[in-house]
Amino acid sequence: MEFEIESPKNITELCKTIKSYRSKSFRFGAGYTDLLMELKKHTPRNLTVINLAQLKDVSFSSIRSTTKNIQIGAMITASKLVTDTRIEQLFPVLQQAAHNLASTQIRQVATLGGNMCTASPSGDLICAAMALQASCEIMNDDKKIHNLSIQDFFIGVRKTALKKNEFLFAINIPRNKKRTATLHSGFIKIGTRKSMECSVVSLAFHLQIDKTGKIIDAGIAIGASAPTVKFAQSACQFLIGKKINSFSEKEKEEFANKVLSYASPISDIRATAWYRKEVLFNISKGVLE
């Protein structure tokens, strides 16, 4: 496994290094929990990694609140997603999802841009951030930014709408739609063992309820059960405009069918299909009861 490294030191630094190696073969690395398991694999000829973890530059590395978005810079780690009061407080699902990705030691060192980009399906993080309908702060070359969606962000297994010369700065959060409501919010993650593994099937979800008890926004993703993240956007529909705690037996299956309906899971190793969609449907209705 050889490569050579180059550590730009901040924004300016890390735009003339990627023009610079735009016809040739190279990759980021920030907390490198990933791209080292992958590299072991297989490693190109002539690679450089660009090193993002000397970078110095606030907006990049750190979580700011905007009178509309909560900005979490790319380079954030999920320990830090884990202990952050507005975090936890306005967006539990993201903060269990940042507590159940892997080990401490990992978590000191993960970063939300690389959990991102790695694009897998079964990628925690992005199911939290898919969950709360988050955008996509991208950045080229040229220090020009543009955002994305986070649904357009992902086009594939492992692949996302980068270009070469782009890189993802941040992502940004709606705010809650009343600062009054009371938020159902959480990240459900069922694997084979109970630690250092990936989801056999997730679900986020994000329900903001207000003071009569009815749902005034629902975000529903699942991960591992579809070649990308999937939001439910049939589910969260069906429950706008309900109460939280009049859904008859009849009501959540239907919701959990609805979910179900993004599903298009493979069997594999850690689990077949038919059991994914199985446990989906049992943890999707568990979110009504």
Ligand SMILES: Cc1cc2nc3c(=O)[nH]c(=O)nc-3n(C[C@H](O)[C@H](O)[C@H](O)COP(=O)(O)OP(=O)(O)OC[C@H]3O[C@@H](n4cnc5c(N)ncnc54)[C@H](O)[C@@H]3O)c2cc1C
Given for the second form:
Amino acid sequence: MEFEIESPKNITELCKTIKSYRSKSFRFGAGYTDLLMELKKHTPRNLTVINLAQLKDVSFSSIRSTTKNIQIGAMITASKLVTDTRIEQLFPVLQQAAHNLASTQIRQVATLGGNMCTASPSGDLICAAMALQASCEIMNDDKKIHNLSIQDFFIGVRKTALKKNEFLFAINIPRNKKRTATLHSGFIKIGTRKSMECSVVSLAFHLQIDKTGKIIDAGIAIGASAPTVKFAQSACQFLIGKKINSFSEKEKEEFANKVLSYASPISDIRATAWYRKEVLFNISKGVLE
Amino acid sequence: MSKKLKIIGTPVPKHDAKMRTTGEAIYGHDIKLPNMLYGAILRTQHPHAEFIIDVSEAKKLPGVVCIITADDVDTNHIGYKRDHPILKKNEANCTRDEIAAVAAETKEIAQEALKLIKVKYKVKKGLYNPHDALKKNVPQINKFSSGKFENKNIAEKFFYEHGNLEQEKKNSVAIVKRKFTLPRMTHACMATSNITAHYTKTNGKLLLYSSTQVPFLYQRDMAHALKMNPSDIRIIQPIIGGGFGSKLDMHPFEPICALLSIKTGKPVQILYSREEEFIASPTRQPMEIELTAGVDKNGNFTFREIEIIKDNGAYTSWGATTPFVIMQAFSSLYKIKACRFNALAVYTNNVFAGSFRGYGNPQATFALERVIDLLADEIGMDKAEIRLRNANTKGEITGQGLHYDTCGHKECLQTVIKKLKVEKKKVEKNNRFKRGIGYASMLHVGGGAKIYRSDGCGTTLKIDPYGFCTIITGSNEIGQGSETVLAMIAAEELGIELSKIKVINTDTDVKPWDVGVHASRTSFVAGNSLLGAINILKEKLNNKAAKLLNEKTKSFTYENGNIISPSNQQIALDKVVREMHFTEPNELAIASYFYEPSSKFQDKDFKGNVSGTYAFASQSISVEVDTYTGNVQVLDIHVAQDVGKVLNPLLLDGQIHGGILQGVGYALTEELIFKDGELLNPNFHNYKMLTAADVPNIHFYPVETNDKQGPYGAKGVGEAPLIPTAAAIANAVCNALDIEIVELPITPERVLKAIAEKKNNKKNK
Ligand SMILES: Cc1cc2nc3c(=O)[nH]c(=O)nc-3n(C[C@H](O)[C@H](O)[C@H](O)COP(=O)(O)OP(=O)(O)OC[C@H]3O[C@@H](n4cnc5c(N)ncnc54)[C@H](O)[C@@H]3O)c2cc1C
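Moving from the form predicted on its own, what structure would you give for the form predicted together with the named molecule?
Now the full complex is given, and it begins with the chain already shown.
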């Protein structure tokens, strides 16, 4: 595992560095919890790692409120997501996903950006961000920013829509619809042990409920069940307008089947496709219980 | 023991605890010798293949000092059956197979050299299932096996019986027959395998820094492998980062490292990576156990009939002898009138297993205790009651000839049954979470196991002119805390402060013989050996003290560094030693003793009292199963264990907690997954060892039966806590869901499958 490392100190320097490596082989490094594992297996010759961990720009590593959104910088670590009170109050699903990621030690360094850009089908933060219907702020080496919906960001197993001269700057999560809305929001991670577990299946849900008990908005995403994390659009639609406490057994199953329709899981050494589907159905039902 | 004890029974921390936790401890990985080279091993790419090997390119790499293949060495085969070539020639038979080894100036160069070795493989179809290996027209897997059995792929066979099986079948009102499948589990020692070999050309002596658990057997095995004189080989054990049985066998990498040192005349070190550790260190024995058992109308067990097929892997290790312990569980745990036992170890192209804490007993106990629950169901008897009714008792001599001079079985059972009050929390209205409880007991040797010509241990004890005591013991420390317990015994008996007691136990050139750390024997055997040496030394000290104090008596007490007479005259211990050394007749304050337990070598029918004493334990466990996910959450584990006598409650707790967690892992998560002989999960990511977050509530109740054979009445404790755990958890899960479990680990997927099958069966009915 041999590579050069460049550590730009601010975004201007970062953009310059990216430009100078345009025709060479390089990778970004943030918390390195994915990257080092990958490079240990195989490191291309003459690789340079552009280290993002020394960037001083606050925007890259802070959580900010705007009128419409909560913006989370790509360098925010999982442990920051766990301890931030806004995240805890507004988006429990994201806090829970971060809390269930790996172990205390890894959460100290693992970043949101790293999780997103690894684009693993079992990425826990991805799954939560997708349920929250976030969008991605992408910056290029000319410092230009463009937005992409989170669903368009992932184009295949471990593949994002990022071009070589682009990096993830932040994600924007739309604020909940009403301040008064109550939330039914959480992250269900299936695995054999309670920590250091890679999701065998995951389900992120974020339901907003008005005073009368009516669901006014719903976000459901599933992980480790398809080549990318999936947003279960029709399952969300099914919920909107219905009362949270009045689902019949049949309706719960209908909902679970809708979630399941987004799953095309594989069998691997951690579980069979049969198990993944069975569990996904059960826990989807469980969301409405 | 009527004497009031001062130190024994108190929670003295492990004397090396600080050193180990601060990083001061020197493990095998920390050793650096001048001019040392780094060794690396090339293993086959295919579990079964013919190959030709060309090392010429690799030899040219600057920094490579030596490369060896089978053609370069003259060695004997190793392993329990001497059927294991150290370096394999022309044919690979399992994924671990060592086909070449490199010594180089750096680790990186050694790894680079491995890549430059050219191997041409002709891949062959392997036999990965023992049933396939037993078929008629299949090839012989191990060409070096003795071939003394009716089938060429049988590595070892065991037969045992007692009682009148046919009669007992007739006496049974219910008979249950089940087949159980047990997985491969790995020890996952914190320190990976390591060795540093240093051969001195000028005198032909070989020095090995090795983390073996059995240095004297290892010395002999090494000598046999290398065709050397055992006494020319000196074994020094650095601090060992975990054993659990994995270091009972000598493994090929160890003589390979020695060979590299012999060839180069330089010290050579081999350290495993974690991945290599998963692939190339031994495992728990996988096996199929078919158990048929009966019960009479009163709920008394009648008979057990056992057929076992063990996957031996390509070579034979100590692991092949686990039926020796397995048959004890079947023949002698609970009262049983008749037993017939057959076990086969069958060669396959899988990796070979080795010894692992419990030595076959967790497998046996799982089958046995599962079937007890089924028998209870058959006759409608309570599961606690059927166990109490059949529990072993003091004074019992079992069908196999084990003498239970003391026996805490019933008390253990009663304790855990009473303690497990399940707060049957109201089952939620959706019925998602189900709770259940399970019981299991175990029997294990508690006073060594006579499987070698001697099960003894030697001690040399000395007191220096400053009143410090050195215990030179044959036994060794592999993390279990034996040094601490030995120091406590010396402190208790000699009235010397713990800080003035040193334990020397790492050097075969210095220490007296001992068979090694296994069979939960060390505190028992080494403790008794030390007590023997103390008695002899005290006699000498008493004589001198009597002279110096002008006392007639020879019965002194030892306290606070003083020797005290019945009339309360006292003299400092160090002064007595100085007087011994420096005044006539000028003798040393030194004594040696060899302790041999009263146990007997079993006869050819495996009958006889094989251990100095026997340990019993029972566990009761409550679980909650999530029927949506199949996850089993262990809530409470109650453990009562007949430990004879608590020597040190802190160390005992450590053994109990560690053992139980290994047991929970065995029950629920840990499994090496193989496909066609290849390991698919050689990492902690997918080999699911439990984490701190998964630890259940463990409640421990020691039962003291004060065995007259044990030091202060103590019995062996190390293996016991792991043995019944998987069985009790399986029983609890079956109780919660009304399903049957015949396979470990009880993964979430297996649980959901069982639930689905139950639903299907209901539909079909
Ligand atoms: C033991 C262990 C357990 C784990 N458990 C979990 C788990 O439970 N759940 C889970 O989801 N993940 C888990 N992971 C994976 C990993 O920790 C997470 O994906 C983590 O969020 C990655 O963040 P990082 O900062 O370490 O990324 P890095 O390793 O630094 O980078 C990951 C990838 O993203 C790219 N990258 C990083 N930042 C940017 C950016 N701003 N713009 C463009 N590209 C970027 C890198 O080039 C690289 O390809 C685990 C990993 C380990 C080692």
